[in-house]
Partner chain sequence: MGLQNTIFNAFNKSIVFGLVGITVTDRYAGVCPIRGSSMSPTFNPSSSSSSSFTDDYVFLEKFCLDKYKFSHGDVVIFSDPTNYKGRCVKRIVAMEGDYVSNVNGATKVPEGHCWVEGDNSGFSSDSRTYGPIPLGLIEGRVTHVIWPPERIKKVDRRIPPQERLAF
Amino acid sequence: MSFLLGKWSAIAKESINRAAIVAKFLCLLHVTNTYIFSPTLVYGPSMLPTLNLTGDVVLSEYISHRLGKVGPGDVVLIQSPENPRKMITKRIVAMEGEAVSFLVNPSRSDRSRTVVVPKGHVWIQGDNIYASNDSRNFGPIPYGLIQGRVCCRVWPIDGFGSL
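Just the structure block for this chain alone, the form predicted alone, nothing else.
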(Lines of atoms letter the chains of each structure in order from A and count residues from 1; the text may use other names and numbers.)
(Lines give C-alpha, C1' and ligand atoms only; values in the text may rest on other atoms or scores of the structure.)
Protein backbone atom coordinates (compact mmCIF):
# COMPACT_ATOMS: atom_id res chain seq x y z
CA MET A 1 0.00 0.00 0.00
CA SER A 2 2.80 2.45 0.87
CA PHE A 3 4.38 1.67 -2.51
CA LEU A 4 1.21 2.93 -4.29
CA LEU A 5 1.04 6.00 -2.05
CA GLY A 6 4.67 6.83 -2.82
CA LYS A 7 4.08 6.41 -6.56
CA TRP A 8 1.04 8.73 -6.51
CA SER A 9 2.96 11.23 -4.41
CA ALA A 10 5.76 11.34 -7.01
CA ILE A 11 3.22 11.78 -9.84
CA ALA A 12 1.48 14.59 -7.93
CA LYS A 13 4.81 16.39 -7.31
CA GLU A 14 5.74 16.10 -11.00
CA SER A 15 2.30 17.42 -12.02
CA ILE A 16 2.62 20.39 -9.68
CA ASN A 17 6.12 21.17 -11.00
CA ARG A 18 4.91 21.09 -14.63
CA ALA A 19 1.86 23.21 -13.81
CA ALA A 20 4.18 25.74 -12.14
CA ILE A 21 6.35 25.90 -15.29
CA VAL A 22 3.26 26.50 -17.45
CA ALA A 23 1.99 29.18 -15.03
CA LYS A 24 5.38 30.96 -15.09
CA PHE A 25 5.42 30.87 -18.88
CA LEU A 26 1.90 32.32 -19.07
CA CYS A 27 2.84 35.09 -16.61
CA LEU A 28 5.92 35.94 -18.68
CA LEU A 29 3.81 35.96 -21.85
CA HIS A 30 1.25 38.28 -20.22
CA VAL A 31 3.89 40.71 -18.95
CA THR A 32 5.68 40.74 -22.31
CA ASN A 33 2.47 41.24 -24.29
CA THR A 34 1.12 43.95 -21.96
CA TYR A 35 4.19 45.97 -20.97
CA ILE A 36 7.02 45.30 -23.44
CA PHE A 37 5.84 44.50 -26.98
CA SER A 38 3.12 42.72 -28.91
CA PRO A 39 1.98 42.10 -32.47
CA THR A 40 -0.85 44.36 -33.64
CA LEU A 41 -3.03 44.14 -36.74
CA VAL A 42 -3.43 47.53 -38.42
CA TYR A 43 -5.53 48.23 -41.51
CA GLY A 44 -7.25 51.06 -43.35
CA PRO A 45 -6.37 53.76 -45.87
CA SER A 46 -5.02 56.45 -43.51
CA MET A 47 -1.40 55.23 -43.46
CA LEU A 48 -1.04 54.41 -47.17
CA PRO A 49 1.56 53.88 -48.63
CA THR A 50 3.48 53.06 -45.42
CA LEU A 51 0.97 50.43 -44.29
CA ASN A 52 -1.30 48.32 -46.50
CA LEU A 53 -5.01 48.98 -46.89
CA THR A 54 -5.89 45.31 -46.30
CA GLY A 55 -3.84 45.00 -43.14
CA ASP A 56 -0.35 44.57 -41.79
CA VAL A 57 0.86 42.92 -38.62
CA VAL A 58 3.27 45.25 -36.88
CA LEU A 59 5.35 44.83 -33.74
CA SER A 60 4.52 47.55 -31.22
CA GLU A 61 6.69 48.29 -28.21
CA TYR A 62 5.31 49.88 -25.05
CA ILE A 63 8.41 51.28 -23.36
CA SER A 64 9.50 54.30 -25.45
CA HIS A 65 6.39 56.39 -24.89
CA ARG A 66 6.57 55.80 -21.13
CA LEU A 67 10.14 57.13 -21.13
CA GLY A 68 9.26 60.10 -23.36
CA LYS A 69 11.33 58.70 -26.23
CA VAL A 70 8.86 59.18 -29.09
CA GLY A 71 9.08 62.12 -31.45
CA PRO A 72 8.29 63.49 -34.87
CA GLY A 73 8.42 60.81 -37.54
CA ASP A 74 7.52 57.92 -35.21
CA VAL A 75 4.49 55.79 -36.08
CA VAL A 76 2.49 55.24 -32.91
CA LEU A 77 -0.56 53.37 -31.63
CA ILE A 78 -3.03 55.77 -30.08
CA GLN A 79 -6.26 55.32 -28.18
CA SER A 80 -8.75 57.17 -30.36
CA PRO A 81 -9.84 60.49 -28.84
CA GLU A 82 -13.25 60.01 -30.49
CA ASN A 83 -13.85 56.35 -29.57
CA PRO A 84 -11.84 55.10 -26.55
CA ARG A 85 -12.48 51.46 -27.52
CA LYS A 86 -10.62 51.93 -30.80
CA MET A 87 -6.87 52.03 -31.43
CA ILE A 88 -5.54 54.09 -34.34
CA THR A 89 -2.14 54.13 -36.01
CA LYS A 90 -0.71 57.52 -37.03
CA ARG A 91 2.60 59.34 -37.40
CA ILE A 92 3.71 62.00 -34.92
CA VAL A 93 4.26 65.25 -36.82
CA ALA A 94 4.96 67.66 -33.96
CA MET A 95 5.51 67.70 -30.21
CA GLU A 96 4.46 70.24 -27.57
CA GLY A 97 5.48 73.82 -28.34
CA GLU A 98 6.05 73.21 -32.05
CA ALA A 99 4.05 74.97 -34.75
CA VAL A 100 2.26 72.88 -37.38
CA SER A 101 0.94 74.15 -40.71
CA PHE A 102 -1.61 71.93 -42.42
CA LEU A 103 -4.20 71.99 -45.18
CA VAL A 104 -7.65 72.25 -43.60
CA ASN A 105 -9.36 70.19 -46.32
CA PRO A 106 -6.78 69.01 -48.87
CA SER A 107 -9.30 67.52 -51.30
CA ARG A 108 -11.39 70.72 -51.58
CA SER A 109 -9.11 73.71 -51.08
CA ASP A 110 -5.58 74.98 -50.57
CA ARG A 111 -6.49 76.84 -47.37
CA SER A 112 -3.93 76.23 -44.67
CA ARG A 113 -3.86 76.82 -40.95
CA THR A 114 -1.05 77.00 -38.39
CA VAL A 115 -1.43 75.70 -34.84
CA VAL A 116 1.01 75.56 -31.91
CA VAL A 117 0.84 72.20 -30.12
CA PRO A 118 -0.02 72.79 -26.43
CA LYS A 119 1.96 71.41 -23.50
CA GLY A 120 1.42 67.67 -22.91
CA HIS A 121 0.06 67.08 -26.42
CA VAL A 122 1.28 65.79 -29.79
CA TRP A 123 0.10 66.42 -33.35
CA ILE A 124 -0.59 63.24 -35.32
CA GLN A 125 -1.40 62.71 -38.98
CA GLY A 126 -1.89 59.79 -41.29
CA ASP A 127 0.48 59.46 -44.23
CA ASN A 128 -2.50 59.58 -46.64
CA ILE A 129 -3.81 63.11 -46.00
CA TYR A 130 -6.85 62.54 -48.22
CA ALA A 131 -8.21 59.60 -46.20
CA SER A 132 -7.10 60.19 -42.62
CA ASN A 133 -9.06 61.27 -39.57
CA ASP A 134 -6.35 62.80 -37.41
CA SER A 135 -5.27 65.95 -35.56
CA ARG A 136 -6.48 68.06 -38.48
CA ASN A 137 -9.99 66.96 -37.47
CA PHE A 138 -9.83 66.59 -33.68
CA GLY A 139 -6.83 68.75 -32.80
CA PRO A 140 -3.72 67.89 -30.80
CA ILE A 141 -4.04 64.74 -28.72
CA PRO A 142 -2.89 64.29 -25.11
CA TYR A 143 0.43 62.46 -24.81
CA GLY A 144 -1.28 60.01 -22.43
CA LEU A 145 -3.34 58.54 -25.30
CA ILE A 146 -0.18 57.15 -26.93
CA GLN A 147 -0.19 53.41 -26.23
CA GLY A 148 2.96 52.31 -28.05
CA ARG A 149 5.45 52.89 -30.84
CA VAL A 150 5.41 50.77 -33.98
CA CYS A 151 8.87 49.21 -34.44
CA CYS A 152 8.53 47.09 -37.53
CA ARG A 153 6.20 45.29 -39.87
CA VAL A 154 6.27 41.50 -39.50
CA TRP A 155 3.52 40.56 -41.99
CA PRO A 156 3.21 40.35 -44.95
CA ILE A 157 6.62 38.77 -45.13
CA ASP A 158 7.68 40.71 -48.25
CA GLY A 159 7.21 43.94 -46.28
CA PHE A 160 9.14 42.77 -43.22
CA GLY A 161 11.32 45.47 -41.70
CA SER A 162 11.34 48.75 -39.82
CA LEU A 163 8.99 51.59 -40.70
Contents of the next structure:
Amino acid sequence: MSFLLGKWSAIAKESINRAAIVAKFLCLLHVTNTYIFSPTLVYGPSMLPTLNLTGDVVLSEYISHRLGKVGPGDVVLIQSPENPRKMITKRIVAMEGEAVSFLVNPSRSDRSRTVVVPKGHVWIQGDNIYASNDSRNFGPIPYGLIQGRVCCRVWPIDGFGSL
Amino acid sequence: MGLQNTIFNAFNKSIVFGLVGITVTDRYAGVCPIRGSSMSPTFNPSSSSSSSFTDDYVFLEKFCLDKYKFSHGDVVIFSDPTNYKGRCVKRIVAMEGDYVSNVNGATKVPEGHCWVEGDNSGFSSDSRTYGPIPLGLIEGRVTHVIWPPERIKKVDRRIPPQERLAF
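Moving from the form predicted alone, what structure would you give for the form predicted together with the partner chain?
Whole complex next, starting from this chain.
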Protein backbone atom coordinates (compact mmCIF):
# COMPACT_ATOMS: atom_id res chain seq x y z
CA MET A 1 0.00 0.00 0.00
CA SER A 2 2.69 2.44 1.01
CA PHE A 3 4.62 1.40 -2.08
CA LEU A 4 1.67 2.38 -4.30
CA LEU A 5 1.23 5.68 -2.49
CA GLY A 6 4.90 6.47 -2.94
CA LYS A 7 4.66 5.71 -6.64
CA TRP A 8 1.66 7.96 -7.09
CA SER A 9 3.22 10.82 -5.19
CA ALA A 10 6.35 10.48 -7.32
CA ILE A 11 4.22 10.71 -10.46
CA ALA A 12 2.36 13.72 -9.09
CA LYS A 13 5.61 15.46 -8.20
CA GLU A 14 7.01 14.76 -11.63
CA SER A 15 3.94 16.16 -13.41
CA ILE A 16 3.91 19.27 -11.24
CA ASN A 17 7.56 19.86 -12.11
CA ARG A 18 6.84 19.47 -15.82
CA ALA A 19 3.87 21.86 -15.60
CA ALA A 20 6.01 24.42 -13.79
CA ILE A 21 8.61 24.27 -16.55
CA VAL A 22 5.93 24.85 -19.20
CA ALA A 23 4.44 27.72 -17.20
CA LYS A 24 7.85 29.37 -16.79
CA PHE A 25 8.47 29.03 -20.50
CA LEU A 26 5.11 30.64 -21.31
CA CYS A 27 5.91 33.51 -18.95
CA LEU A 28 9.28 34.03 -20.66
CA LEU A 29 7.51 34.02 -24.02
CA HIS A 30 5.00 36.58 -22.81
CA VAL A 31 7.71 38.89 -21.49
CA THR A 32 9.80 38.74 -24.69
CA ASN A 33 6.67 39.22 -26.82
CA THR A 34 5.45 42.27 -24.92
CA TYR A 35 8.66 43.98 -23.86
CA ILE A 36 11.40 43.07 -26.32
CA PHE A 37 10.41 41.92 -29.80
CA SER A 38 8.10 39.60 -31.68
CA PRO A 39 7.30 38.64 -35.26
CA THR A 40 4.03 40.05 -36.59
CA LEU A 41 2.06 39.27 -39.72
CA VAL A 42 0.83 42.41 -41.45
CA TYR A 43 -1.36 42.56 -44.51
CA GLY A 44 -3.72 44.88 -46.32
CA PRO A 45 -3.49 47.62 -48.91
CA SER A 46 -2.86 50.61 -46.66
CA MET A 47 0.97 50.47 -46.56
CA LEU A 48 1.30 49.28 -50.16
CA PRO A 49 4.67 50.43 -51.50
CA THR A 50 6.36 49.45 -48.24
CA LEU A 51 4.50 46.33 -47.17
CA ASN A 52 2.83 43.84 -49.52
CA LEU A 53 -0.87 43.33 -49.95
CA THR A 54 -0.80 39.61 -49.30
CA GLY A 55 1.04 39.61 -46.04
CA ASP A 56 4.56 40.19 -44.77
CA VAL A 57 6.13 38.93 -41.59
CA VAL A 58 7.88 41.79 -39.86
CA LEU A 59 9.89 41.99 -36.67
CA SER A 60 8.60 44.62 -34.28
CA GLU A 61 10.31 45.84 -31.15
CA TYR A 62 8.61 47.08 -28.01
CA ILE A 63 11.31 49.11 -26.32
CA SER A 64 11.58 52.47 -28.07
CA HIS A 65 7.94 53.51 -27.71
CA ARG A 66 8.15 53.02 -23.94
CA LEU A 67 11.19 55.30 -23.84
CA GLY A 68 9.44 57.87 -26.04
CA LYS A 69 11.96 57.40 -28.86
CA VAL A 70 9.61 56.93 -31.82
CA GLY A 71 9.43 59.86 -34.17
CA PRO A 72 8.09 60.93 -37.56
CA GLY A 73 8.82 58.38 -40.28
CA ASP A 74 8.69 55.31 -38.06
CA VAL A 75 6.33 52.50 -38.97
CA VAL A 76 4.42 51.56 -35.83
CA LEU A 77 1.88 49.01 -34.67
CA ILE A 78 -1.19 50.69 -33.24
CA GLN A 79 -4.27 49.44 -31.50
CA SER A 80 -7.05 50.69 -33.75
CA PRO A 81 -9.05 53.47 -32.06
CA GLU A 82 -12.20 52.21 -33.73
CA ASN A 83 -11.84 48.59 -32.67
CA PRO A 84 -9.51 47.85 -29.74
CA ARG A 85 -9.19 44.18 -30.70
CA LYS A 86 -7.53 45.08 -34.00
CA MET A 87 -3.92 46.11 -34.64
CA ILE A 88 -3.07 48.37 -37.53
CA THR A 89 0.29 49.27 -39.10
CA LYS A 90 0.83 52.89 -40.10
CA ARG A 91 3.58 55.44 -40.43
CA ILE A 92 3.90 58.34 -37.98
CA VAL A 93 3.70 61.63 -39.87
CA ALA A 94 3.73 64.19 -37.09
CA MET A 95 4.21 64.28 -33.33
CA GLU A 96 2.48 66.50 -30.77
CA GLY A 97 2.56 70.23 -31.46
CA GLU A 98 3.48 69.87 -35.14
CA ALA A 99 1.26 71.09 -37.95
CA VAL A 100 0.32 68.57 -40.62
CA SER A 101 -1.40 69.23 -43.92
CA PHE A 102 -3.07 66.44 -45.81
CA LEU A 103 -5.35 65.84 -48.78
CA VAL A 104 -8.88 65.27 -47.53
CA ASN A 105 -9.93 63.07 -50.42
CA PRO A 106 -6.95 62.42 -52.72
CA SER A 107 -8.83 60.44 -55.37
CA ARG A 108 -11.46 63.13 -56.00
CA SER A 109 -9.99 66.57 -55.32
CA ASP A 110 -6.88 68.50 -54.37
CA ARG A 111 -8.49 70.10 -51.33
CA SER A 112 -6.11 70.02 -48.40
CA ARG A 113 -6.41 70.82 -44.74
CA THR A 114 -3.88 71.71 -42.07
CA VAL A 115 -4.28 70.73 -38.44
CA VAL A 116 -2.07 70.98 -35.37
CA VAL A 117 -1.59 67.71 -33.49
CA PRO A 118 -2.73 68.17 -29.85
CA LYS A 119 -0.64 67.35 -26.80
CA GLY A 120 0.09 63.68 -26.23
CA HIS A 121 -1.14 62.65 -29.66
CA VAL A 122 0.46 61.55 -32.92
CA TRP A 123 -0.71 61.78 -36.52
CA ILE A 124 -0.51 58.49 -38.41
CA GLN A 125 -1.03 57.81 -42.11
CA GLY A 126 -0.71 54.84 -44.42
CA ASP A 127 1.78 55.00 -47.27
CA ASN A 128 -1.01 54.32 -49.76
CA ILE A 129 -3.13 57.42 -49.27
CA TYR A 130 -5.84 56.15 -51.60
CA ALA A 131 -6.74 53.07 -49.57
CA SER A 132 -5.97 53.75 -45.96
CA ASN A 133 -8.15 54.33 -42.94
CA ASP A 134 -5.97 56.52 -40.78
CA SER A 135 -5.77 59.85 -38.96
CA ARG A 136 -7.41 61.57 -41.93
CA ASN A 137 -10.61 59.77 -40.91
CA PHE A 138 -10.40 59.41 -37.14
CA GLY A 139 -8.07 62.29 -36.29
CA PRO A 140 -4.89 62.25 -34.21
CA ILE A 141 -4.51 59.27 -31.88
CA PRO A 142 -3.18 59.22 -28.30
CA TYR A 143 0.45 58.13 -27.98
CA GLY A 144 -0.64 55.42 -25.55
CA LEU A 145 -2.21 53.42 -28.37
CA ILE A 146 1.20 52.78 -29.95
CA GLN A 147 2.12 49.17 -29.25
CA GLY A 148 5.45 48.78 -30.98
CA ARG A 149 7.77 49.86 -33.77
CA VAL A 150 8.26 47.78 -36.89
CA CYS A 151 11.99 47.51 -37.46
CA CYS A 152 12.58 45.02 -40.28
CA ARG A 153 10.91 42.68 -42.71
CA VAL A 154 11.62 38.99 -42.26
CA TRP A 155 9.45 37.32 -44.88
CA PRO A 156 9.42 37.20 -47.94
CA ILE A 157 13.11 36.51 -47.73
CA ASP A 158 14.14 38.58 -50.76
CA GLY A 159 12.61 41.67 -49.19
CA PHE A 160 14.59 41.18 -46.01
CA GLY A 161 15.81 44.42 -44.53
CA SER A 162 14.88 47.46 -42.56
CA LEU A 163 11.89 49.56 -43.49
CA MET B 1 31.78 26.45 -4.40
CA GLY B 2 28.81 26.19 -2.08
CA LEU B 3 28.48 29.97 -1.85
CA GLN B 4 28.60 30.33 -5.63
CA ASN B 5 25.88 27.75 -5.96
CA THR B 6 23.65 29.55 -3.48
CA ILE B 7 24.12 32.87 -5.23
CA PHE B 8 23.39 31.29 -8.60
CA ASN B 9 20.25 29.64 -7.25
CA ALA B 10 19.00 32.87 -5.69
CA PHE B 11 19.63 34.73 -8.94
CA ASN B 12 17.80 32.08 -10.93
CA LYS B 13 14.84 32.11 -8.54
CA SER B 14 14.54 35.88 -8.62
CA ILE B 15 14.54 35.94 -12.42
CA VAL B 16 11.82 33.28 -12.58
CA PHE B 17 9.83 35.16 -9.93
CA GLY B 18 10.15 38.37 -11.93
CA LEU B 19 9.02 36.74 -15.16
CA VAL B 20 5.99 35.12 -13.52
CA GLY B 21 5.15 38.33 -11.67
CA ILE B 22 5.29 40.48 -14.80
CA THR B 23 3.13 38.01 -16.70
CA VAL B 24 0.50 37.82 -13.99
CA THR B 25 0.31 41.61 -13.54
CA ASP B 26 0.13 42.10 -17.30
CA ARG B 27 -2.53 39.57 -18.09
CA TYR B 28 -4.61 38.75 -15.04
CA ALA B 29 -4.60 41.09 -12.09
CA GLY B 30 -2.61 43.77 -10.34
CA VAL B 31 -2.48 46.34 -7.55
CA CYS B 32 -2.28 50.04 -8.20
CA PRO B 33 -2.14 53.20 -6.04
CA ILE B 34 -4.64 56.00 -6.59
CA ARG B 35 -3.48 59.62 -6.38
CA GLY B 36 -5.58 62.73 -6.33
CA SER B 37 -9.14 63.47 -5.42
CA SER B 38 -10.88 63.18 -8.76
CA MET B 39 -12.77 60.04 -7.63
CA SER B 40 -13.25 61.40 -4.13
CA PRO B 41 -16.27 59.67 -2.58
CA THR B 42 -15.08 56.30 -3.90
CA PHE B 43 -11.28 56.59 -3.48
CA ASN B 44 -9.27 58.98 -1.26
CA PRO B 45 -12.31 60.47 0.50
CA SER B 46 -10.19 62.73 2.72
CA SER B 47 -7.26 63.63 0.54
CA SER B 48 -6.44 67.05 1.94
CA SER B 49 -2.82 65.98 2.39
CA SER B 50 -1.05 64.62 -0.64
CA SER B 51 1.30 62.24 1.18
CA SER B 52 1.57 58.77 -0.26
CA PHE B 53 0.67 57.18 3.10
CA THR B 54 -2.95 58.18 2.68
CA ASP B 55 -3.21 56.88 -0.87
CA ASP B 56 -5.71 54.18 -1.59
CA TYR B 57 -4.53 50.97 -3.19
CA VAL B 58 -6.92 49.15 -5.47
CA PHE B 59 -7.13 45.71 -7.02
CA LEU B 60 -7.29 45.62 -10.83
CA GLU B 61 -8.58 42.78 -12.94
CA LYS B 62 -7.44 42.51 -16.54
CA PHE B 63 -9.53 39.64 -17.88
CA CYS B 64 -11.82 42.30 -19.37
CA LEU B 65 -9.01 43.25 -21.78
CA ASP B 66 -9.46 40.00 -23.73
CA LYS B 67 -12.69 41.11 -25.32
CA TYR B 68 -12.78 44.79 -24.28
CA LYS B 69 -16.23 44.32 -22.83
CA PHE B 70 -17.08 47.08 -20.39
CA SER B 71 -20.37 48.39 -19.13
CA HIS B 72 -21.70 51.67 -17.83
CA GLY B 73 -20.49 52.48 -14.35
CA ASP B 74 -17.26 50.42 -14.43
CA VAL B 75 -14.28 52.13 -12.81
CA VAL B 76 -11.30 51.76 -15.14
CA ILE B 77 -7.63 52.69 -15.21
CA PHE B 78 -6.35 54.01 -18.53
CA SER B 79 -3.24 55.76 -19.78
CA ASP B 80 -3.71 59.51 -19.95
CA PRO B 81 -4.49 60.57 -23.55
CA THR B 82 -2.64 63.85 -23.11
CA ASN B 83 0.48 62.32 -21.56
CA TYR B 84 1.30 58.67 -22.26
CA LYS B 85 3.37 58.28 -19.10
CA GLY B 86 0.50 59.15 -16.74
CA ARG B 87 -2.44 57.01 -15.80
CA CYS B 88 -5.93 58.04 -14.73
CA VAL B 89 -8.75 56.31 -12.92
CA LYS B 90 -12.28 57.29 -13.89
CA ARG B 91 -15.77 55.89 -14.23
CA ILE B 92 -17.23 54.97 -17.60
CA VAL B 93 -20.32 57.09 -18.13
CA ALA B 94 -21.19 56.23 -21.71
CA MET B 95 -20.16 53.60 -24.23
CA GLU B 96 -19.89 53.78 -28.02
CA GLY B 97 -23.09 54.93 -29.71
CA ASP B 98 -24.51 56.72 -26.65
CA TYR B 99 -25.18 60.43 -26.55
CA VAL B 100 -23.70 62.50 -23.72
CA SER B 101 -24.90 65.99 -22.92
CA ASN B 102 -22.23 68.50 -22.03
CA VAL B 103 -21.57 72.22 -22.36
CA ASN B 104 -21.74 72.26 -26.14
CA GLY B 105 -24.89 70.17 -26.58
CA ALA B 106 -25.08 66.41 -26.98
CA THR B 107 -22.06 64.49 -28.26
CA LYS B 108 -22.26 61.05 -29.78
CA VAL B 109 -19.54 58.73 -28.46
CA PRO B 110 -17.79 57.35 -31.58
CA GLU B 111 -17.17 53.69 -32.37
CA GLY B 112 -14.55 52.03 -30.15
CA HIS B 113 -14.52 54.88 -27.64
CA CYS B 114 -16.03 55.51 -24.24
CA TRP B 115 -16.83 58.59 -22.17
CA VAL B 116 -15.15 58.70 -18.75
CA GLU B 117 -15.80 61.04 -15.85
CA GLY B 118 -14.56 61.32 -12.28
CA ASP B 119 -16.96 60.98 -9.36
CA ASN B 120 -15.79 64.30 -7.96
CA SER B 121 -16.78 66.40 -10.94
CA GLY B 122 -15.32 69.64 -9.58
CA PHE B 123 -11.74 68.35 -9.38
CA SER B 124 -11.56 66.01 -12.30
CA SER B 125 -10.02 66.41 -15.72
CA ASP B 126 -11.81 63.85 -17.81
CA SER B 127 -13.75 63.42 -21.04
CA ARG B 128 -15.31 66.83 -20.52
CA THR B 129 -11.88 68.34 -21.26
CA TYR B 130 -10.32 65.85 -23.70
CA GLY B 131 -13.34 64.17 -25.23
CA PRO B 132 -14.09 60.46 -25.54
CA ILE B 133 -11.11 58.09 -25.16
CA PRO B 134 -10.35 54.98 -27.26
CA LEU B 135 -11.04 51.69 -25.46
CA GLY B 136 -7.50 50.61 -26.35
CA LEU B 137 -6.07 52.95 -23.72
CA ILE B 138 -7.82 51.07 -20.90
CA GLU B 139 -5.46 48.99 -18.77
CA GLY B 140 -7.78 47.34 -16.29
CA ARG B 141 -10.97 47.43 -14.27
CA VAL B 142 -10.96 48.33 -10.58
CA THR B 143 -12.81 45.75 -8.49
CA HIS B 144 -11.79 46.30 -4.85
CA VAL B 145 -10.19 48.83 -2.56
CA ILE B 146 -7.56 46.89 -0.59
CA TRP B 147 -5.80 49.62 1.39
CA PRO B 148 -6.34 51.30 3.93
CA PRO B 149 -7.71 48.27 5.83
CA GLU B 150 -10.69 50.02 7.36
CA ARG B 151 -12.12 50.74 3.92
CA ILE B 152 -11.62 47.35 2.24
CA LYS B 153 -14.67 46.96 0.05
CA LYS B 154 -15.92 46.10 -3.39
CA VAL B 155 -16.14 48.95 -5.86
CA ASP B 156 -19.66 48.76 -7.15
CA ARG B 157 -20.80 49.55 -10.62
CA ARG B 158 -22.76 52.73 -10.25
CA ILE B 159 -25.02 53.73 -13.09
CA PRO B 160 -24.77 57.48 -13.64
CA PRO B 161 -27.87 59.62 -13.24
CA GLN B 162 -30.04 59.42 -16.29
CA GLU B 163 -30.27 63.13 -17.07
CA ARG B 164 -26.58 63.16 -18.08
CA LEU B 165 -27.29 60.68 -20.84
CA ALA B 166 -29.36 62.06 -23.66
CA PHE B 167 -31.06 59.35 -25.65
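Please read these numbers as outputs of a predicted model, since none were measured by experiment. Positions refer to the first chain, counted from 1. Note that the rigid core is defined as the largest set of C-alphas that superpose within 1.5 Å between two forms.
Core superposed, what is the CA shift for residue 17 between these two forms, in angstrom?
The alpha-carbon displacement, core-superposed, is 8.0 Å.
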